[in-house]
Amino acid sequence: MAINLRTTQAETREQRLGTITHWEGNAGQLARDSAHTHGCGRGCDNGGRRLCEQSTPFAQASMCAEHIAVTNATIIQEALVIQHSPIGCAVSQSSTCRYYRDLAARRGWKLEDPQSICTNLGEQDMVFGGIAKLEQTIREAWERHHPKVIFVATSCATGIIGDDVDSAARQLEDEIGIPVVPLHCEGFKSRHWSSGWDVIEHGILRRLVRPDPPRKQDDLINVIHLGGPDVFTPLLAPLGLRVNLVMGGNTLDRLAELSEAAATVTMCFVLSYLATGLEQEYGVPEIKAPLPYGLADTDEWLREIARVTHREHLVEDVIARERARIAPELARLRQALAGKRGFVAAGAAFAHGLLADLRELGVEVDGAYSFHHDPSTDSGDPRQDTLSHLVETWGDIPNYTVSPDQHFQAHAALLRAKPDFVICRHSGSMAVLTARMGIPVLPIFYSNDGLGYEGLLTIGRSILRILPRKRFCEDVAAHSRFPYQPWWLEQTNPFALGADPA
């Protein structure tokens, strides 16, 4: 389905991709049913059928699409974010500030707090509307900070009362003379927070990408990632490519240059919206290859980049050199990890990549926990079907749970898997849950860990570092209590409540 940039609102992932947040079974079955849903031509009839989503009568909590959109707008340099919301929605800015300052220290930016303001909607605003307060806030934001762009993020509250944020943004943009970009990210619009990525990428595509690039830069490649250090330049510089690292903190100049690049790669297909939009609107080809987790897929990822950017004559030497460099340590890691049982809890494509890394390292994995599942990507290209690729390359995952970070379900999945260690991303609370169950845990904050040849070693080293914490975690478990009934503490089916309501 084509991305529609004529509207200010991005379609939710449920609308575009058929995203689900509850499922239980084996990974192979989910991959087959996903293919049928979108008629991808992978041996299934193109009539398609709906991917059946399981249900549960109980939910604890999860993240919010507004948080994702606001965080990634806030960490854009020279930008200011206005949250048109009650003050409670702005509490996430404390963690965003820490995130921004960490990025600034790593990348050599000026160390300062990001700029964000909340309109602080109250009861009167919920009755009579908050547009006047929003207009006043935009003017004061300009007078105080003089940013180069202002993002206006909506909230559940403004979605309920129906404030016309788009009209206010257009009016104030004409008045102050800089882009005022609405971000429609009401939390109730989508069942999964990953739609927040689409919201900020939609705003970037519509307003911040240079529409008529003066030139094409044949040696520039866009790398869309979730944040963290630049692990891509060491891989791509030998091919004569410069990296335009976007998302996870950017300058406005970097975002403007997106349309000038020779190609775009994304490090997680949750971010495919921006890459697909760049190809559709600006003719920047998206690299359609498996994500670079494990040796073979990293090889193919580099070969496809070389093919699209016309550097085939360089790539085989790069692959051979990197494989030879990591071979001795990789052999030692495989020997040290032989017989260990792992478990992964992370977002969809990222979970698939980490599972591939673990099996490349010789770790046994028969259970995983994904926070959502997309039956398709925005490009619709089967080469970006990471779950099917994982199953075809490394074999099935017998116990594959899809759940939006519900701890009562994660407890059951972990009790069933009995892993020696857990790798988790996105959820710090998931790491706490795991440790309280007596299991060593490797929490990954920056998603670049695990990518490429060096990433494979990084994951292996990190696992060996946490395994000796087993005794400590067992001590923690001995003094921990969970707020569940005794019968649930023995449950190993995450969806038992839906299977048997009694």
Contents of the next structure:
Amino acid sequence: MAINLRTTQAETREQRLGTITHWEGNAGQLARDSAHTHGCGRGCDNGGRRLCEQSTPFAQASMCAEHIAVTNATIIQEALVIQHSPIGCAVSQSSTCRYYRDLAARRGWKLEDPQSICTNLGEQDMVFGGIAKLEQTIREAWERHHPKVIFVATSCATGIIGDDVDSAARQLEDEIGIPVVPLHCEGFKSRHWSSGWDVIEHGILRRLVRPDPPRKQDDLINVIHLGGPDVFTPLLAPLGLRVNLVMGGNTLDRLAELSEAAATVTMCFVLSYLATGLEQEYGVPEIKAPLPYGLADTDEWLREIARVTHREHLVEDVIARERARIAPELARLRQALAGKRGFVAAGAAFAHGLLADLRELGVEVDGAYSFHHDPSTDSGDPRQDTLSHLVETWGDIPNYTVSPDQHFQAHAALLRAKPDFVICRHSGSMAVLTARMGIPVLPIFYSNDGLGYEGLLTIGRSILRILPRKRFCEDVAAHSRFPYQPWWLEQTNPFALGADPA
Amino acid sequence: MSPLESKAAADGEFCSPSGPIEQVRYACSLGALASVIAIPGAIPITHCGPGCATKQFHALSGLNAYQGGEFHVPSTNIGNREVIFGGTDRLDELIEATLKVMEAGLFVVQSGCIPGLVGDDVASVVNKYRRRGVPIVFAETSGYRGNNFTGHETIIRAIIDQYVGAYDGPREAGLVNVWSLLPYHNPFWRGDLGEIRRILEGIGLRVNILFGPSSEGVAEWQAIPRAQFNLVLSPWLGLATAQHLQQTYGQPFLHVPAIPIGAKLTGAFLRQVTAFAGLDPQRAEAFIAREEKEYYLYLRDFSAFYAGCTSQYRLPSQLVVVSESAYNLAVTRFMVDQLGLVPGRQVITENPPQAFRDAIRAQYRRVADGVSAEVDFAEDGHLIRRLIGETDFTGQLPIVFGSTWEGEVARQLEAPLVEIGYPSTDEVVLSRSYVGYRGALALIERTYTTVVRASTMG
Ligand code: SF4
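Complement to the form predicted alone: the form predicted in complex with its partner chain:
Once more the chain from above appears, this time first in line as the rest of the complex follows.
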């Protein structure tokens, strides 16, 4: 389905991709059902059934799209974000600030606090509308900080009371003379927080990418990532490519340049909206290859980039050199990890990547937990079907749970898997749960850690560093308990409550 | 008056300030779910959007001194369907499922913005379970109606009225309910409540401390009506609760606005409580004497550092204190009265109800014998920076007691920063306390370690 940039609102990923948040079974079945229902082979006989979402009457606090959209808008340099909301939505400012400063230190940017302001709506505004306060805040923001762009993020409250944020943004944009970009990200509108990525990428595509690029830069490649250090330049510079690293903090210039690049790669297809949009609107080709997790897929990924950017003559050398470079340490890590059982908890394509890494490292994995599932990507290209690819390359994952970071379900899944360690993203509830169950955990804050050849070493070394913490985890586990009913504490089926209401 | 000055209601009710806020320093009412989590054996159930509860708790606990805490909160995670058709059916289903899956002595259902706006009748859903004898209460904590301070009193009121309930039995002499620091929001609340409990027990009281690791949890809440009196140990938070308890159970209350830090102030506080409660003065004096003996041995030895054998360090002389009112007043008093610093700029950041502000100002006017200080009320970081920028530090060496947000301004002033309030992202706090006898010593340690490091580590 084409991306629609005419409206200010991005369609949610449930609508575009058929995203689901609850499912349980083996990964092979999920891959087949997804392809059958939403994929390119829609309706064809691949052994799949109609993809059916499961449900459970119990639910625990999760995360919202507004959080993702606002965080990723705030870390854009020289931008200012207005959260048009009651104060509670904006309480995440302190964590966003910490994140930005950490990124700045790692990437060598100026160490300063990012700019964000909350309109701070109260009861009166709920009755009379919050637009006057929004206008006042936009003016105030401009006078205080003179940013180069202002994002205005909506919230559940402003969505329900029906504030016309688009008109206010247009009007203030004329008045102060910089782009004022609405981000429609009411938390209740999408069942999964990852829709927040689409919202910010929609805003970037519509307003921050240079629409008529004056030139093409043949050696520039857009790399869209979740955030973190630049692990791409060492791989791509030998091909004569310059990396335009976007999302996860960038300058407005870099975003403007997106339309000038020779190609775009996305490091996690949960974020593929931007790459697909760039191809659709500006003809910047999107690299359609499996993600570079594990040796063979990294080889293929580099070959595909070389093919699209006409650098085939350079690529085999790079591959051979990199493989030779990491070989001795990879062998050491494989030996040290032999016989260990791992478990992965992360979001969709990113989880698939980490699973591939673990299997490449010789770790046994038969359980995984994905925070949501995208049955398709925006391009719809089967080469971006990371789950099918994982199952074909590395074999099935017998216990594959889809659940939006639900503590009680993760508890059951971990009890069933009994791993020696867990790798997880969204280090909040999952990491704490794991440690409290006596299992050492590797929380991944910067998602580039597992990518490419070096990523195998990074992940392998990190696992070895956390394994000895088992002592701490087991001690705490032995002296604390979770407030679940005894029958749930023994439960190993994450969906037991839906299937059999006890 | 600045156009940004807050216009809180005059009747003691929270009213959100009229202007935009940078550098957010409190959560919304729903953030009071942290207070529920702080009661051992209680679990909040939130009826709100999918991100609200996690945001509040992650901000108050996760990043604020990395306190951790039991966060697996049942939540309806309201979506499109509930916004359009109402969310009471979903809430009903969630409560039913919660009772099957989770175990708690008390459930507190909290509503967020959405149910208030779409008009869900949450009370009648919850009442159905109360009639069945389920220990469950409902607190309306719509985010646009208040912050986590007012929300704290809302959940307390709900628990008292709907769970603790009527009581006409006898009262136990020497049993006290303590209403003091806001759990999680103040990074040191766990250790502080432990120290407050310790010193009150020292003079012969039995204490319902009600929140945190040193509390017996839900059982203590049931004992609230039996207490001889309520102690409100904070400038204003808890006063509404104490007044309500006075009406409901006829319990008197003692209001001590400044949490004591250090021997001088703690001794005076304990004598005041002893007199109010009619405790045995000899026992109290014996406890105070024992504590003072140890305290002053430490202070005697600290004077080697403080009096100047380490005079290469720039010992600060003037205060900037930016925090919620309880710590703001307590730390200002201690630093002025015990260590001899002079007041500089004191800014209170939690938007206390207008009705309490004059009384708070009066506290600063007699912050120590012969010392009067001024205090400002501001929530917006931009305004706070401006106030600090306008302060006269001529000839003085300032020190900042504040939050992570004061990092930039402290650097500009070349002043050390000691994090004492939300958000404190550069502190890892477990049981550390800054109040009473032992806490005062820890506060001195942290303060002057920071001062020394500012010299030695650049
Ligand atoms: S009110 Fe909506 S936008 Fe705000 S935190 Fe809650 S779910 Fe997210």
